[in-house]
Amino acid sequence: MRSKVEVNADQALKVIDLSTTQLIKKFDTDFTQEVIEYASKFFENVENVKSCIQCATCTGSCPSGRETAWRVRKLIRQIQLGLKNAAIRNDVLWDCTTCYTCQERCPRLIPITDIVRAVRNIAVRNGFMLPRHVQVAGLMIKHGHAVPINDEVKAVRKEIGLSELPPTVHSYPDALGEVKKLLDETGFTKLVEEASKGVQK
């Protein structure tokens, strides 16, 4: 015969409190709002992210998802559930090519690609930046140009009939100071410096 387990009201409340605490730790609903508020500064209809029904139209049509572990509907679900760390710490976040195929096909009119871009910005602001992105950003800060130029590239350019230097700050070195000033005043330089401290290895 099964014994009867009696639980008094105090014990029940302790169980409820514990579950609630664990739930709050696991699901950071502030992240959902953070994404909506941040992305809404730049894009429209971001609030629609709450209406995702996980139909998988986005993931099924994603060209990048065919070649990588990127599953865009998973990111949307993580936003809905407030799984901030899972969303911003995952390297696959950077596998999206921002081709907008998912966004154009979403039956809920969720601006998916815009949201991916916003989550990437949030990731960088929280110190999560891939080493190759830090490297490219560093080139931009140092040379005012994200693509390095060297003797080999100069030779190739000359061989195909182009000038040795592209029409950027490489050709107009006096403009480098202006580019650096722009990067400083917009906070880009500081952002990259901060992100590089916690760069993912």
Partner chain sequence: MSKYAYFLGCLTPNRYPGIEAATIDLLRMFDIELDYMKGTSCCPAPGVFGSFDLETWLTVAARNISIAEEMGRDITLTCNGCFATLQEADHMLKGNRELVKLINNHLSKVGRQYKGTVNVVHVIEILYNEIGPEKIRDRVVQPLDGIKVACHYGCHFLKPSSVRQKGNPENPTMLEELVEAVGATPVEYKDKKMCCGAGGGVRAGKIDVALEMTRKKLDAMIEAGADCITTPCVFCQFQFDQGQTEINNKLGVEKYKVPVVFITQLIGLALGISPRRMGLHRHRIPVKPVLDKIFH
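So that was the form predicted alone. Now I'd like the form predicted in complex with the partner chain, please.
A single chain, with no partners or molecules, comes next.
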């Protein structure tokens, strides 16, 4: 069947007179492969992403989608079609709370939430990171805690009979040194630095 399909290909909105199958062929599937390969390093069944039938069970289950423009089904479609920029250059990608409801319910057993995390990794590597996330990453790099202690809570700890500083990296400078070294070693410190400059490859 021939139909008029509107596709938001990267920036340009094109109207293409093609069947869906022809359409899929027409798109650059490098991104499809990139996502599958990257995510498969960590997660199982990622290649199921190819078998999405756009049933919308995921989006229908999504608590974030109730409040925002985030449509997880659309991300899966963008992956199938290789629409990398549309997927990673959009802030809505960061509206998913990773609640896993969609992943639990997908009839095609697509590890949707795992894929969301992998696509976000790819976004960060391409210089797309929310400013507030850069700050949180900075706290981790500096303190080894995403939420470090403060004076108010130090006082509460003492008041209720606990040590003023918890026995975490807060109390052990050598341990903090280990964490910092690991963050350098994996390239995380540099990754965040680059992303914070808004490097957009």
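Residue numbers count along the first chain shown, from 1. Given the structure is predicted, the values throughout are model-derived calculations rather than measurements. Between two forms, the rigid core is defined as the largest C-alpha subset superposing within 1.5 Å.
- For Thr168, a C-alpha deviation of 2 angstroms or more is recorded between these two forms after rigid-core alignment.
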